[in-house]
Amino acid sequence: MSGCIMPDTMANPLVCDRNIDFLLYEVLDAPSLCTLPTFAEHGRETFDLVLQNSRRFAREVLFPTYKPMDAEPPQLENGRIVLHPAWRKIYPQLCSLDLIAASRPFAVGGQQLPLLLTTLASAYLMAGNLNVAGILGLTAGAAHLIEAFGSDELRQEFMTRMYRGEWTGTMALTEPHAGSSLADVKTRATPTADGHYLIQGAKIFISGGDHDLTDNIVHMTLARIDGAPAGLKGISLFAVPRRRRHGDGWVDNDVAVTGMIHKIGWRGAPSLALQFGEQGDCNGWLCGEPGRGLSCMFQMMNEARLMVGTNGVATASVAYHQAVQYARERPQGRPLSSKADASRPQVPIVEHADVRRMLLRQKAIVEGGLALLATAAKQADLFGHAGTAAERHRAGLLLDLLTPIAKSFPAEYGFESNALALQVHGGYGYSSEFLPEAWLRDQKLNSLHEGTTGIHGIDLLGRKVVAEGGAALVILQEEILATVARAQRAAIFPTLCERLAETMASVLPLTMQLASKGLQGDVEGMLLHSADYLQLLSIVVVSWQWLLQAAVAAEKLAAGTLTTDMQTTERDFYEGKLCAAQYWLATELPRVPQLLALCQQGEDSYARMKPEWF
């Protein structure tokens, strides 16, 4: 492979630190939570620690196990799963990160540290091996429901193992025959006399669902308990561990692996059918009031989803920073103004333009999907921490309209990003000795899991755009014209600023337009495009956070307060965040007016389009 710059000589920076750095303390001003009596014992001393050790263990630990937890997959072997042999020395390592627990409060052994740290430290771990990150969030989020609706007795059986890391949790929502139609759930719970239900039915790609890394997994299970109604009023949430006390020891649960899925991507973290109950002997705990299980799981869901785009930006992040480096160090071909001139030296393949525009598609669908999830974290923290019921009141309905969108455009955007880092490495690229087409392959679960596109696109429409009379649009037109007012003031985009607050303005009728349609029981019209209507404010928000950060970096250069030492490199970037937000705001606002039209006037070829003229 003479001239092929090998993956192993390569510099992987995962995540761009001072795109971090940036977007917490000069975008967001991370350190204005600490004013908040939750965050109160902590500062930006503790929050850069807190990312210097997760940088460190993504980069030095997580990364090299990446590829080879790729290539060899986790076996199915006497009915158990057995990891790669990498993580049972990665896992003590993670758990020692505090990180499972962090945001939660100290009174259950948390850190009470923002969210919005959080999640982007976590998204160090995500680009640096996302099978890992995964165990980790997945418990985080199973533990946070014991906490929000056990009993005592069960966050002291369950909940404080797993925020300690002993045990690992699962969220077992999905059943072979009904997939993302939770209402069809069928696994029983049938009370029991000594105050626990027994469990039996089916789950499928539980992902987590068993392993040799730990002595306990606690399924939360959605199932409906005997004589309850049908549909999702009927559904209960249950703890399941694997094991279970018995006496002074533990048994087995009679949780059992039906089977492995074999995936195409993320293929270092098991994803299995599950059989709860074949023996007639699984038993089960009561989480939350009965009839009230999808209410419950609706917070772990949300997190997930939240969780599911920093993996998405995460996943499309490590492949830009690889594209990066590789256009900068592979030589091939020369200027178009000098290419008869074979005597010339090859310059690398980043002086030519087209790389260009493929490298800056990523960096803008990267760093704009980094500061949409950054934005919706801190808003989830003031959701929960904020001094006043009105700002919890605001911040609850702001982050409720982003979570679908934050969860969705990494995913569908990244999966586009992921492939322009292919091709930036060529026929390489198409190769499995270079990591892009692994990446690739983990992207594309992101638009799958944690709900389809399809459903968060009826989502957002169907709930979250319509709720309290569109109070949450109002929210959001609110924060688009305050970033309009200070990029105006910063003297930067005139154009492209008037363009981004027509754009809002006109969603405003589209969606009373929309939501008519259902009031007047067309609730079929109403959500026919509502892909559409996801992907158009997408881009909205998204031009949204770029024009926020473009106005920053100009302030910043207008400020003259760059020293010598740090002059290039500091314009350098802050140059580089005007550039990439001039070409999102250029070329993806002017996609919105045509998206807008096919939801305004209706067009119905795939709603008239019958099964049998496929």
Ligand SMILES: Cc1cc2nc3c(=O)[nH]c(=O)nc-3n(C[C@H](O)[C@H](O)[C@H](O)COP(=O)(O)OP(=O)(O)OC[C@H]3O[C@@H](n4cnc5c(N)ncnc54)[C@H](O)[C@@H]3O)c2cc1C
Second form
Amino acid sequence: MSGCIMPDTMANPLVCDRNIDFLLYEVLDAPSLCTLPTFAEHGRETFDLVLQNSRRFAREVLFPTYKPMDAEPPQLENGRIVLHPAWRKIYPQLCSLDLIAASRPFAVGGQQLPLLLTTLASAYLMAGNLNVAGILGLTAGAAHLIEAFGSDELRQEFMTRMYRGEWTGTMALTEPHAGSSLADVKTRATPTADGHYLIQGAKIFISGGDHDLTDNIVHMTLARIDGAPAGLKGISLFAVPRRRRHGDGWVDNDVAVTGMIHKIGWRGAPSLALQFGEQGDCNGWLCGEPGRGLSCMFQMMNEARLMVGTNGVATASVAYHQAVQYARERPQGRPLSSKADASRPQVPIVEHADVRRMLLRQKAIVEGGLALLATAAKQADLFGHAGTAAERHRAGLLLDLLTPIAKSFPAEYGFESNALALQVHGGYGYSSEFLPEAWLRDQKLNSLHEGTTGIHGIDLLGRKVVAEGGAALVILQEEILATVARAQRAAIFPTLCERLAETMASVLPLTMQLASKGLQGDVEGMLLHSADYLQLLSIVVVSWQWLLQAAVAAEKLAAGTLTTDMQTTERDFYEGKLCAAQYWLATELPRVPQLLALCQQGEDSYARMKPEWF
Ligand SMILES: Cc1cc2nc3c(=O)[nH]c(=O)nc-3n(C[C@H](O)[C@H](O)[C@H](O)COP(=O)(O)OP(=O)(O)OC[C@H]3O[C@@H](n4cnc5c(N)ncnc54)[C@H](O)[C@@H]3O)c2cc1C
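Could I see the form predicted together with this ligand next, after the form predicted alone?
Now the full complex is given, and it begins with the chain already shown.
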């Protein structure tokens, strides 16, 4: 390894602080949320404190444990999972950040902070060590299900401990034969005279399904009450703890670990096969109404989708920052103009245009993706807490539309971004001494869990954009046109501004054409190119996010308010934003007409392709 730059010589920022501040305070005006009664006790000071704690913890505590955890995954010993020893040191510190219930009401022990803030704070933790950050999100989502749908007893017994981190939570949906198709869940729930249910069935891939961190784990489980109809309407939601109260003490609740998934990424966290009720003694408590399990679970799934998107951005971000530092320090070759002159010193590879291309593409994906996640999180805050019903409705429609994109874009483009970070490292990137290969492995999961990208394409086109006669797309168009107008006032990218407005306008008739196919009974035809539709709308949405950032940057540069001591770094920051926006709009927007034509014309190669022709 001599002659190369060792990864541990680098201090990785994980996520750019300046960019987080830019999004919160210059683009999305986060403090304006504090005019809403729910967030009235907060202001920029609280926001900065939360961010500062998350940043410090992610950099100083989490990041140093990432590589050891990747190298030494959990072990299954005597039916129990034993985690890497670093977990035990970190976990109490993680809980003391008070992030599990951060966005929940004061009344349940939360801090009533906007999701916009907690999403960005959690990006640091995910970039530092996603294995550890994952358990926090799962516990928060599981406890929130009990808060929303559980009985008072469950809230008292389970939720409070989970929000404090004394117990953790999981989502137990997937079964060996029922992954994308949750309608086929078979786990059974048999009512008892005591009010609880006896749960019996096999679950697989359950993240955080067992560990040696806390006394108990609550599995939010989808199961079918005896006699319930087949399909989604027969599914109910249960809280199933690993241990249950018995008299004055606690006993095992007949939840067995039957196998551990040997994963290519997220190797520090356990994902398990679980068997409920092997001995016929697994108790579960109903949450919500019988038969409404999936609709209750959608609360956690939608939260988890934004979390997965944030994870995708965070995983691309940490690798991008590593690649930037490497490119600045790795000497190799000479400028094209003086290539023949070997007497001249080598230049850092960042001097080569093709390396800058790879870095700029990563920047465009990472910062475009982060802006998208932040926008979606702000819409979630407005949906929950805006002053009028009309504002909440509007935010809800936009959030619904953005969710499949905010989940899938960082996963798919993030994977490309992570591959580019490895590429920037040349041959060293292909070695496990360097971290980019590990982040690439991690990133792959984000296109699979919480609904595969294929399923989200179907969800976007089949449900989200056609809901209420296409109302969400109309709102999106209004937002985009407002941004275009702002960019035009700032006198940036006149041609690209026009192109974005035209491209958005072309999505509306396409959607109507596809929706009318569906209405005429040709659902297969309508959804044939749902993956292309997801990609084209993702490009449009991220272009909107980039144009908005560019407009803000241009306004700041034009205002002439940069003081002399801040001038260089601040100017660099805004110029970088303008360059990345130009790159994204110029490179990606032209792809939309081609994708649009595939959808419009219903190109039918894979529709015609018979399974036996492969
Ligand atoms: C590491 C890891 C952690 C996980 N954590 C959890 C967890 O905590 N809790 C939990 O419940 N689950 C968890 N999962 C499960 C995850 O959500 C599923 O793997 C995912 O939903 C896909 O299901 P599947 O693996 O059965 O694949 P399948 O559903 O068999 O899909 C295989 C392929 O077929 C495609 N496909 C399937 N159906 C359709 C369709 N109707 N139309 C078009 N294409 C289709 C998919 O897009 C995919 O490409 C985890 C998975 C992994 C790998």
